[in-house]
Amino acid sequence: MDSFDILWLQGASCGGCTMAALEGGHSGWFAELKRFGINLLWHPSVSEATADEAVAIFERIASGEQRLGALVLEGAVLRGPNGSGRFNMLGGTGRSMLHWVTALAPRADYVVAAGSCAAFGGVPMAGSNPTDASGLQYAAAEAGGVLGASFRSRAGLPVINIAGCAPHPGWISETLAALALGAVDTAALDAFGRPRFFADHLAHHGCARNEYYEFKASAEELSQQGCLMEHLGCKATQAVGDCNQRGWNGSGSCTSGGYACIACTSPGFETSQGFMETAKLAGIPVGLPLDMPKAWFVALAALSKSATPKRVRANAAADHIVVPPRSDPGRRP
C-alpha cells in the first residue's frame, strides 16, 4: 500500500491539539499512523528534520514535485497586519504561515483543520481580534475564512474540521486513517465540515450525570454531583461530540471531571461570557437542548422536578453519594 503523506503545520495555537494527538492509541500516535500507512512528512514539534530539510519539503509540495495526501493545520491563521500574515512567520522560511497555507492547500488531496482554532478561528480570534485571526474555511460560523467558502481540495472536499479545544485524539487519528483509506466523502461531513462519526453525537450522550439531568436535579456549586446545565453553564446538550462515550485518557471527560462542557466543538464558542454560569432569561436557560422547542423543555423540566426522587435531589447537591438507591420493602432489590 502506498504511503499517505501528511504535513502538519502549526499556526496560532497553544499546541494542545498536538498534545491530544500524541495521546492517541494504545501503542501511541506514531504506531497508529504507521498502522494505516500514514507517513508524517514533517511536524513542528516531533520531527527531527533541519530547517533546510523542512523548507525543501514545503517547496517540493508547493511546486507540485511531491504529492501531499493531507495538509493538517493546528491553530488559527493570522492574516494581519493588513493582510500580510506577518504576525505569524514560519521560522527559517522568511514567509508567513498565511503564505504557506495558501500555497500548500491547493496541492493537498485533503485539507484538515485540527482543532477549533484552525477550523473556526477559536480563541485567537476572540474579542477585538487585532491579529485578524481566522479559521481555514470559517471565521466563527461565517463561511469563508482564509481559503474561501468555495475552496475544495484536490479530492473535491471542503476543509475537514476536526473541531474541539482540543479535539479528542481518536477524532484526529480516525479522521486521518479514514482519509488514508479513501473513506471520506461529503456525506461523511456535517454542515460545518466536521466528521459525522463524532459530530452526529452530543457531548450529553453518555454523560454520567444524565440521571440528574432527567430529573432536573442540578448542582449549584462546583464539586457537586448534579446536572451542570441549569446553573453552572454546561452546554453538553448543545455541543456535538462523543467525548462522554469514548472518554479521554481511557475514561475522562469534562463533565466527568466536574467541569461544564463549554461547547468547544462549536464555531464561536470562545465568545461566551462566564463559562461557569448559565445564561438565563426569566429564570430559563438561554441555551436549550438541540432539537427541543422551548415550551417542551419548560413543561418537561417542571414535570421532572415534581417527580424527582429524594435520593436524586439529595445527591445532586452533595459531593458524594449521601442517599444510596434502595428498594421499597417487599420489592426485589
Contents of the next structure:
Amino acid sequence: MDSFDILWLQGASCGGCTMAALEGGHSGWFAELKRFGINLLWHPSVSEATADEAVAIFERIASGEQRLGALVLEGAVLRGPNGSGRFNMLGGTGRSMLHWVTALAPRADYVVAAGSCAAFGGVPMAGSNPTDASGLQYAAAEAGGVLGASFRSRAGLPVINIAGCAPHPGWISETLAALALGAVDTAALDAFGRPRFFADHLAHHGCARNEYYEFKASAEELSQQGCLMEHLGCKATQAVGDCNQRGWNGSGSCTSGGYACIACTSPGFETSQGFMETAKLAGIPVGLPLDMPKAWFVALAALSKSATPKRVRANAAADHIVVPPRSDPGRRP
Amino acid sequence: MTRRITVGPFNRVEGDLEVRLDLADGVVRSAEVTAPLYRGFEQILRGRSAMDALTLVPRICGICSVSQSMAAVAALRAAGGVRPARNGVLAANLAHAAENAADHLTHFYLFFMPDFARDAYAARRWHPEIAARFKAVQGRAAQAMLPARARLLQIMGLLAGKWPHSLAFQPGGTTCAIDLGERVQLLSIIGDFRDFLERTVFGDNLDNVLAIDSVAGLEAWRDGRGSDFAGFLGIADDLALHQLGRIALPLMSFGAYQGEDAALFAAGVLDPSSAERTSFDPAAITEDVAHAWMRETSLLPMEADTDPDADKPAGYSWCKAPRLAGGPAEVGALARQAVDGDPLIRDCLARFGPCVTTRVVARLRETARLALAMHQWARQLDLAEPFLERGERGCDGTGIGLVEAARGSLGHWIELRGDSIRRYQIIAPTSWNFSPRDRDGVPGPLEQALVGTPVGDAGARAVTIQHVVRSFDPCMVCTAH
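Could the form predicted together with its partner chain be given as well, to go with the form predicted on its own?
Every component of the complex follows; first up is the chain already shown.
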C-alpha cells in the first residue's frame, strides 16, 4: 500500500486539536495512523525532525519534489498586522504561517482544517479580532478566508473542515483515515465542508437529558439535571455533531458534564455573548431547533410543561436523582 | 569569533519557538528566545461578560486548559467572594491533577526522550534499546503510553464532560455531581494510572519510589532496573545532563491543589544556592515589556494593558518579561517540589542545582505524588453533598487567580466593572521561563540556561540545545497568549 503522506502545521492554535488527536484509537494514535497507511511527514508536536530538517521538508513539498496527501492545519491563520502575518511567524524561517499555508495548500491532494480555528477562524476571531484571524476557507460563516471561496485542492475538494473546539478525537482520526482510503468526495461533506459522518447529527441527539427536554423540565442553575436549553444557554438542538452518540474521554460530553453546548462546531460560535445564558425574546429562547416552526415549538413546550411528571420536575432541579422511576413489583413490564 | 545562528521551528514543545544563539569556540555565549505567536486573548477578553472568561480562557491552551480554567475561576472567586463547594474543590483537583500528570507523561514520552533516539547518539551503548523504545512516532514506548494517557484523561469524561476545554469549572465548584458508580469508575482509572506508573515508568511500587530521599538512594535504586525512568537516569549519567541547562535563579511556586487546610504543594520561593525558603508575595510580581513587541504600560499586572507593537525596534518576542522582586524566576515541577520540600528534589538541587536532570526527575517524582493524592481525593468526595455552590453574579472589583499548571506558576489578574471585564492580564509559566530580557538587560531563565551549552561543530543541530530547551517543558501557546 502506498503511504498517505500528511503534513500537520499549527497556526494560531492552542494545540488542543493535537491533544485531542493523541487520544484517538484504542492502541494509540500512531498505531491508528499506521493501520491506514498514514505517514506523518512532519507534525510539530511529535516528529523528530526539527529546525532546518523540518524546513527542508516544507521546501521539498513547496517545490513539488515531495508528494503531499494532505496538508492539515490546526489553528487560525493570522493576517495581521496590516496583512503582514507577523503575529504568527514560523520559527526559524523568517516567514509567516500565512505565507507557508498559502504556499503549501496548492500542493496537497487534500487540505484539512483540524478544528474550528483553522476551519472558520474560531476563538482568535472573537471580540475585535485583534490579529485579523481567519479560517482557511471561511472567516466565521463567510466563504473566502485565506485560500478563497473557489479554492480546490488537487483532488478537487474544498477545505475539509473537522469543526469543533476541540474536535472529538474520532472525528480527526476517521477523517484522515477516510481520506487515506480515498473515500471522501464532495457528497461526504456538508455545506460548510464538514464531514457528514459527524455533521449530519445534532449534538442534541442522544443527550442524556432528553427526557427533561421532552417535558421542558429545565435546569435553572448549573449542576442541576434538567434541560439546559431554556435557561443555561444550550445550543445542542442547533449544533452539528454526534457528541452525545459517542463518548468524549470515555463516557463524557458537554451536556453530560453539566454545562451547555456552545455550538463549537458552528462558524462564528465565538461571537456569542453570555455562553451560559439563554438569549430570550419575550421569554422565548431565540435559538430554537432550526427546522421546527416556532409556533409549534411554543405550543408543544406549553403542553409538555403542563404534562411533566412530578419525578421529572423534581429531578430537573436537583443535582442527583431525588425521585427514582416508579417500579411496581406487581406489574409486568 | 562569534557567529549567530537561528534555531526554529523548535518543535516537540507545545506551540512554536525560535531561539537565536551566539556561538564561539563551540559554546553558546548568549541566547535570545522568541515566542513567535500572538493571538491577543487579553484584548479579546476586554468588555466581555465576566463569566464568558470561562469559555474563552481555557482555549488559550489545549495542553493546560484546566489550569487556565482554574486560574480564571480563582480570579473570579477572589473578585466575587464566592466560596466553592468542598466536592467541587476535590473534583477540580482531580481533573487538574489528571491534566498535569498527563502533561508530564506527554512531555517525557513524546517531547523529551525521542532526542536520545537520534542518530547523533548511535555510538552509545544504550542507543539501540532507547531508539527502539523512544524513536519519535515509531517507538514502542508511545504505543504503551498513549492508551495509558487516554485512560487517565477519562477522568475528564466523568468529572468535566470532556478535555480539552471544559466549562465544568466554576467559581462555586464543578457542574457535574457524580454518583456511586462513577466514583468507582474514578478509582478504577486512578488505579490504572498507578499501574502504568509502577509497571512502565518506574518499575517499582510507588511507595518505594517515594521513599527515595537522596541522589545516592536514587543511584542505588536505578541499578539493574528496567524501567523508563531508570533508563533516563542511566542516560543522564552517561551524558552528564546535570551539567546542562544550569542556572541558580529563585524557584517560585504559587502552591498547588487546594486542600481542607493547606495546598497539597506549598507556595513559596526557594533560593537554590542557599536552600532558603521565603514566602511568596503576589505584590512582588511585575511585567516588563522593554524587549517585547508591546507598548509600554504599567509594570503591575493589575494596572497593565496588552497592546501589541510589531514594529518596536527593541522587541524580539511576543512574550513579556515577568519578574519577581525585580528579577527572573524559574517555575515548574522542579520549583514546586523544591519549594514544597521534597527530600529527593532538595538533594538533587544541593548536588546539581537546577539543571536538565533535576527538572526531569522532579516531573516524574511529582507524577507519583499525584497518583496517591488523586486516590485520596476520590475517596473524600461526599456524594450526598453538592458539587457547586451558588454565587452572586456580577460585581465591581478585582481578583487575582494563582494556580500551578504542569509547567509552573500561572496567574490571572482580573478587573470587573459590573458584569463585564475591564481588564484581564495573564502571566503563564513559560512567560517566566522563556522571558526575554528586561529593561536592565537581564536575560530570562532559558536565555541564561543556554549560555555555556557545548554545541561542538553541530551548530544549530546540536542535540544539547534540544535537551536544555525541552527540559523546561515549554508551553509556547500559553507564553504570549
